[in-house]
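Read the single chain below, which is given as structure tokens and is the form predicted alone.
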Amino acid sequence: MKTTRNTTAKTTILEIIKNSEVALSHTEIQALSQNVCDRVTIYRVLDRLVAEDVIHKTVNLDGTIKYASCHHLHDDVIHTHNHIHFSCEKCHLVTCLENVEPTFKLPPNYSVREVNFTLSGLCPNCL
């Protein structure tokens, strides 16, 4: 059984991510955390939450890593993050489109471990 360490920083960062409707960058999380911890601690907490499969990360079109809460159940389900992310070209928000599953065909002798699909355009608020 895997035990996880809960700290004030981890709890605060996880609540920030869970309460956000969009994926957040380290800088955005740091601004919202109200100096609960320093930037290095935020990186460590984010890495730990990704490793614990509580959040996932995606790379924005400009190369910025964004973090989002996982909306899945751990009970007897293989956990994947194979959903589409949408990056708005105007407001730069990244949203997870959980109910849209990407499809693709690979040549023989390739094995997929992870999918990172990012679509870009205008979100409903900017359209």
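Having seen the form predicted alone, the form predicted together with another copy of the chain:
No partner chains or extra molecules come along with it, only the chain itself.
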């Protein structure tokens, strides 16, 4: 079995994400982490944190990928990040609306593994 190690890069990046009010892109994380590690390492750490289910991904309508920490209880065996993300077109901040969980009725025989709900528009600060 492959084990996972705690490195300074991983710890630093996770702190950055946890301390952020909004979801962050790879580039933003790189800017905030004062050369703690290589650009490539950030990609690899982010993948690992997503795989470990400590953070989750969001995608903007322009293809920008952002990362945010998971605020759910970690004892849940199965959990999905089926909350809505809001991407403000003016201040460009992406926020997790963790309390907003959409409901929908899928046709039969679809097996859902991941969800991505993103709304674009103006946030309360910019409205």
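Positions refer to the first chain, counted from 1. Basically, rigid core = biggest C-alpha set you can superpose within 1.5 Å across the two forms. Fair warning: this is a prediction, and the values are worked out from it, not measured in the lab.
Checklist entry - Has the Cα of N19 moved 2 Å or more between these two forms, judged after a core fit? => result N19: C-alpha displaced by less than 2 Å between these two forms.
Checklist entry - After fitting the core, how far does the CA of V112 move between these two forms, in Å? => result C-alpha displacement of V112 between these two forms: 2.5 Å.
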